[in-house]
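As structure tokens, one chain now follows by itself in the form predicted alone.
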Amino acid sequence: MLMSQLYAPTLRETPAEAELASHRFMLRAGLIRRSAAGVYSFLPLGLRVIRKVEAIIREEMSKIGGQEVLMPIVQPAELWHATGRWNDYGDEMFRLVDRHNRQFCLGPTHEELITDLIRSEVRSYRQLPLRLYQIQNKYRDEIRPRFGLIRGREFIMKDMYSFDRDEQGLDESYWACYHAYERIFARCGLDARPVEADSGAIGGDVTHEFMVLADAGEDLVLYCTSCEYAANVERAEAGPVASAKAAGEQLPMEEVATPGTTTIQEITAFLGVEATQCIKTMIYLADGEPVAALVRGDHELNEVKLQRLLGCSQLELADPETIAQVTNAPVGFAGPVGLAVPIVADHAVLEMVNAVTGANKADYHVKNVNVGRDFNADKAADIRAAQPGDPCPTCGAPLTSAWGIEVGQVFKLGTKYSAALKATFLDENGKEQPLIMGCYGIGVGRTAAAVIEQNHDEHGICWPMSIAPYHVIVVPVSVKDEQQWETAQAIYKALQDAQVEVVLDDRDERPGVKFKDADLIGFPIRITVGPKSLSQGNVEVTLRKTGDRTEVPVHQITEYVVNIISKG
């Protein structure tokens, strides 16, 4: 490819919309262009990267028995109604109505459609296991699309679905895909860490996210440096914390006036106690029904854990009117004593003695509240948000944190969709059984963007060889110099004959402009044909990632470059 013919409109200035390095450099290097908020066109260089990521995915999916299909983007609403997700999915779903007033959606994911497809074809256990995948656009109406390809409204996803006869088969499918994902991200040049995660609207009991640790990440990951434990903050557990028990016996409850003190900070200052001695009582609505959630004063509630524990579709903080009805007090004075609603307490709360809580009375709190004597919890569970410094639930060492970009996720779905859609098979005894399912997704564009987040410098992108749009750029310092130009053309032709992906910068531009564009786009290898080196029969080879420069004889350049590419 000649640079003069390559449609790669580079930009010298960073567009105001771009916040992350990946977004900035994909725009500046001419890989993508914005069509609307969260919607992008891929230009030739960007599409070459995407196709290479897809090729790696296809190879690894094939290794584990994956077969590629392609399903419609437009999905009928009745399938989503059957699983209950038409309403559960929320405002992120793009909904539309055809001329016959039938409802459809633009597929944000394809669990319903693939299950519908399989239930009409799979009849016997002999047809299992089955692993089908597609690479296709998905659509989610993000409330705040941002960061380029990291969070868009239209995006390319690889989604695979496994169908097995039993839990053992599901386990085999799950871990086969899990390890395939490890290989995919490594081949793309990514350091991706699998972490325990929450399944969200997809459902299922077991799931792992693959996180690329980067300062620009959207998700907080807690992990242990002493063992392999790692989890998304929504899912992260923490080992037992130091007890907040007070010395001595349980004291009689004492109501104290606390005018205007509604926060933990205000209460601790007013009463001269530590936050570890306080209980926070929060009133939530779980599918419209009030429930009280208790955590220690220095802890934060994890709403994802609470929702999962309660098994509700919707969880939200109660409004002030509901709080007043439940507690007989305004916001800020709720406590567990005397509440007539279900109470869920974090494990740490059960260890507390002589705690301070709200009095369910305006401008009053209660001291010396004790679980078992003054109130009882209907459920006790880990419902607090783990935080850096908490003990690892596996080995007890302190947890640390980092920001991550989610590039993939694997789920054990079980029978969530097959039961709802009556997707069954006959086992060896002729008995009808529900299909056991798993699903496995990779954000293709996200993966490319995450590669840039981990592989860039102040000058531009440093592509790994595996997914670079082109491997080599040949840059004659002056195309008007006959010797330079003829040598550059000869090298370009020789590399093409050796099946090397190469660009020849044939533009009549200053050398500095050419070098800046080469660094911005991120060609892994730059061959500079200049007067000084050429006078000695050499050209200069520069490696983009390290900046290393080597003088190589012209007659050896093809072999030299091919050797570098083969090593990755």
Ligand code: 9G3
The other form holds:
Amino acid sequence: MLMSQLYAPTLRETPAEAELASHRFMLRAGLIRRSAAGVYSFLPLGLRVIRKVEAIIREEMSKIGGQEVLMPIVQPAELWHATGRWNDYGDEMFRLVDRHNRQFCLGPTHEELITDLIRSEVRSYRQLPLRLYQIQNKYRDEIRPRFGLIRGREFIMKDMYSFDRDEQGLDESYWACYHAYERIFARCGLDARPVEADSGAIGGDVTHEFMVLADAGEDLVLYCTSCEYAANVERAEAGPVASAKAAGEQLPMEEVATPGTTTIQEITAFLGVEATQCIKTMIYLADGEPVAALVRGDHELNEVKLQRLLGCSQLELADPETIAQVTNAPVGFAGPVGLAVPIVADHAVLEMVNAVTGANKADYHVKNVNVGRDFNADKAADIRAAQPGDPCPTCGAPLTSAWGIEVGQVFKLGTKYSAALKATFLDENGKEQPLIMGCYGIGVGRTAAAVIEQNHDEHGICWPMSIAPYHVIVVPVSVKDEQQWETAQAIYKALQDAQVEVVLDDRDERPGVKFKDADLIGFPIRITVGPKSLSQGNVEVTLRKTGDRTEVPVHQITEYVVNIISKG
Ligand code: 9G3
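What about the form predicted in complex with the ligand, after the form predicted alone?
Below is the whole assembly, all chains and molecules, this chain first.
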């Protein structure tokens, strides 16, 4: 490819809307262009990277028996009605109607579609396990698309669906894909870590998210520095904390006037107590029913855990009117004593002695509240968000946190979709059984963007060899110099003959401009054909990742470069 012909409009300046390194460089290096919020075009260099990521994915999916299909983007609403999910995602689902006024959506995922696809033709245990996958556009109308390909409204996803005869079969599919993901991300040059996650509305019980630790991440991951434990904060277990159970005996309860002080910060300052001595009482509506959730003042409630504990499908903070009804006080004075609604308390609350909490009376709190004597919890559970410093639930070492970009996830679905859509098979005894499903996704564009997040410097991208758009750029310092130009062309041709993906910068530009573009786009290898090296019969090879420079005799350059590429 000649640089003068390559359509890669590089930008000197950083476009205002790009806050993230990967977003910034994908625009500046001419890989993508924005068509609308969260909707992008891939230009030649960007598409070459995407196709390489996809090729790695296809190889690894094939290794675990995955067969590629391609399902439609336009999906009939009936399937989503059958599983009851047509309205679950509200405005996030792109909906449309055809000329006959029939309803469709642009597929945000394909559980319904694939289950419908196979249910009438997968009828026997002999056909299992079946692992089908596709690499297809997905559509989700994100409220705030941002960070380029990291959070788009149209994005390329590899999604695989497994169909097994029983839980054991599902387990085999799940872990086969889990380990395939470890290989895929490693081959893409990405340091991605599997973390335990909450399976949320998707159903099933086990799920892992593959996270790329980056400040731009939108998921908080808690992980242990001493063992392999890592979990999305939505799911992270909090090991038993050193109980704040002060030895002191239980003092009599005492109401204190705390006019207008409603937050933990205000209470601790006003009463001169620690947050660890306070009980935070929050009133929620679980499927419309009020419930009180208690956590220690220095902890945060984990709503995902609370919802899982209550088994409700809707969970939201109660509105002020409900809080007034339930606590006889405005927001900020709620407490467990005398509450007539069910109380769910985090384990740490039950360890507390002489706690401070709301008095369920305007402008009053109450001191020396003791569980058992002054109130009882209907349920005690781990409902707090684990936080850095908590003991690792596996080995006890302190947890640390980091932001992560989710590039993949693996889910055990069980029969959630096969039951709803009556996708069954006959076992050896001719007995009808529901198919046991799993689903597994990778964000293809997100993976490429995450690679840039982890592989860039201030000059631009440092592509790993495996997914670089091209391996080599040949840069003659001056195309006007006969010897440099002839040598550069000869090297370019020799590399092409050796199946190397090579670009020749044939532009009549100042060297600095050419070097800047080479560094911005991030070709892993740059061959500079300049007067000094040539006078010694050499050319200079620069490795983008390390900056290493080596003088290499012109007649050895092809072998030298092929060797670097083969090492990856
Ligand atoms: C929707 C909309 C958004 C969604 C979903 C449905 C996320 C939805 C979860 C999944 C689970 C797995 C197969 C590949 C891997 C992920 N956002 N999810 O189901 F209608 Cl608008 O997609 N699906």
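On a predicted model such as this, the values are computed, not experimentally measured, just so you know. Numbering follows the first chain given and starts at 1. For the two forms, the rigid core is made up of the largest set of C-alpha atoms that agree within 1.5 Å on superposition.
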**Request:** Where the C-alphas switch from fitting one rigid part better to fitting the other, that's the hinge; pick which of N232, V371, Y139, F163 sits there, comparing between the two forms.
**Result:** N232
**Prompt:** Any idea how many degrees the smaller rigid part twists against the larger between the two forms?
**Reply:** 8
